[in-house]
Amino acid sequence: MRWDIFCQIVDNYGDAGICWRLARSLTSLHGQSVRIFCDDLPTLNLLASGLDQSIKQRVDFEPWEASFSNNRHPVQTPDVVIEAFGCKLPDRYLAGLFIAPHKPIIINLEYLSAEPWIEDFHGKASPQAHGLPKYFFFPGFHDNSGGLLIDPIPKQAETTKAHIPPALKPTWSQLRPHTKRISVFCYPSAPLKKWLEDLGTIGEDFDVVLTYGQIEQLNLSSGNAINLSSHIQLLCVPFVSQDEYDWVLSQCDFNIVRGEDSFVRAQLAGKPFIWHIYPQDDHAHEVKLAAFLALYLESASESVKTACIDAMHWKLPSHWITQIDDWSSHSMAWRTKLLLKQGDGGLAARLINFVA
């Protein structure tokens, strides 16, 4: 089939990083043909840049104008639209639409979460006024959901000097044999310096891989690396693809991330991690983070429950870090779990079989 994927960047790349995850399982895995129109290419094709250029080629990647362009449009009608995270479609595009000679199937791609309540409303029908069938489209943990992105499935690479793409080459010959790393990730309203101030105090050594960005965000002085303390050496990665930051979090021992997919690939990396999840004025991601842990947490134990909740509510390190061997077995569990869950094939097949 012939599938429009429409992405429109709100979020630095967490968005177009899905999008972008998305077109490449269902195109690789699944071989159908896909386009994605996006209104900020540049960053998109650096998330795509990984370390396979081939899965890339077989993606269509468009600016967004080209959807209604005079001299791009109509193009071979698709057989599914997606609105990634309820993104508008183009008016000009819908018109081609309505005069199609076959209609196509929308679909609204929501963001994901464990909340109860999404398996209510996943993949009911969203009448339009215009008439073309619209669908809502919910990802998430549960088996009546429409799965998590999955592709490619992290493997725990191996550090020799082989293995280390390029880029991070300059950063990963700086770290400290047999010292634990952390990689970071997060919006600037977390409270992270006073969180590595408290790491130094730990009596460890801790390597901290910051990702592009976040040495701006810590208000340091700029350099390939700042110690905070004799314990704490910082290191700063440049802009990398999606693939090389999935080898990264497969190289740490414990990762911050943020956003949506960031969060799932931690997870599908096998180690602890904190989720910034993205602050709403509604405390709506409360709610959202605390449905997420009654999932991850449920066959816990109780010491690791509460030094994962304490984590993720930005409690300082020394008051839980004991607990990260602990931790760390459970997060390969977890991991294990969820790949069980999605043996069907996760986001993309589940798509395709709503869609069949």
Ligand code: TRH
The other form holds:
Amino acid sequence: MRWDIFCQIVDNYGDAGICWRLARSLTSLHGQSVRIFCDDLPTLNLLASGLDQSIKQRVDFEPWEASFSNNRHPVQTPDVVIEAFGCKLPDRYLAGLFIAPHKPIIINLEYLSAEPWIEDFHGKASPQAHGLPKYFFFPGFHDNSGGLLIDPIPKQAETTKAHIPPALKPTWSQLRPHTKRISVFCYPSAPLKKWLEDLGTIGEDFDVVLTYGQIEQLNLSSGNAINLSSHIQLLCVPFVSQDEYDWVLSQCDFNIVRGEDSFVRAQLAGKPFIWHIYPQDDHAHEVKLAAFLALYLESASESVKTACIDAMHWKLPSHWITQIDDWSSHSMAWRTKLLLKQGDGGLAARLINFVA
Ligand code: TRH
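Following the display of the form predicted on its own, present the structure of the form predicted together with 2'-deoxy-thymidine-beta-L-rhamnose.
Then the entire complex follows, led off by the chain already shown.
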């Protein structure tokens, strides 16, 4: 089938990250034909400039306006149109669909949530005045949800120097042997400075890999010094492709992640993590986090439960670090469970089945 994915980058990278991950799954795993219309192609290109460029070449990257240029839609009517995160389709593109020889199905791809209510809304029709069929599609953890984007499944194999992606070699060459690694990708509201200072009091060595922009969030240049013990080594990586960032997550012992794409990748990496969920004014993120923790910790021991809930609410690491080995085992078990539950191919496969 032909798919048109519409991606508007509201802020951050998550919108592009999800659209790209969906597009690559649809093409490379399911042989679909995909165009992405995006209002910020440089960002999308950067994310997609990963390790296997042949995957990227199979997806048609187009600027937003190309969706309604006159020589487009009469010859290439899609079978499916994805409105990622409810972005509004351009009026002129819609007008082209009205006169198209066959009518596509429109999918409103929603935000991921572990809340049980999404099962009742997933797949429901969203009748439109214009008459084109449109449906809600809710990614989620439950069986009756849209599932998760699991592609590509990270490998658990031991890494050798040859496997280090080129963009990460300068950083990885500075890692100390037998030292725990932590990656950091969080929003500015996180109490990161205090967190790192506390980590340094534990008495163990940690290499902390700060993703692009995180060092600026520490705001160290304006006399706001950080009091780090010699146990902590801070390392900065540039903005890398999504493949390379996935790799970072799989190679660290603990990850701090944020929006929904890195959140799922941290789980697939099978390591303990803090989900710094995107803060919302109405505190909806607290409900979302609680719903996820209820699922994630369902079969965890009481001590792992307490440690994980504390960590996810930014209690300092010295309070919960003693539980890290048990939490690591729990993370691996959760990864296995997740992959089993998404054994049908996860979101991309469920989407194709739904449309079919
Ligand atoms: O960037 P985010 O904060 O995106 C957020 C979320 O999607 C949130 O739900 C949404 O409401 C908001 O945007 C608008 O975090 P997220 O979802 O983890 O997306 C980051 C993407 O960027 C992910 O695909 C990984 C990728 N990435 C890289 O490709 N290279 C990098 O160096 C880094 C740090 C990330």
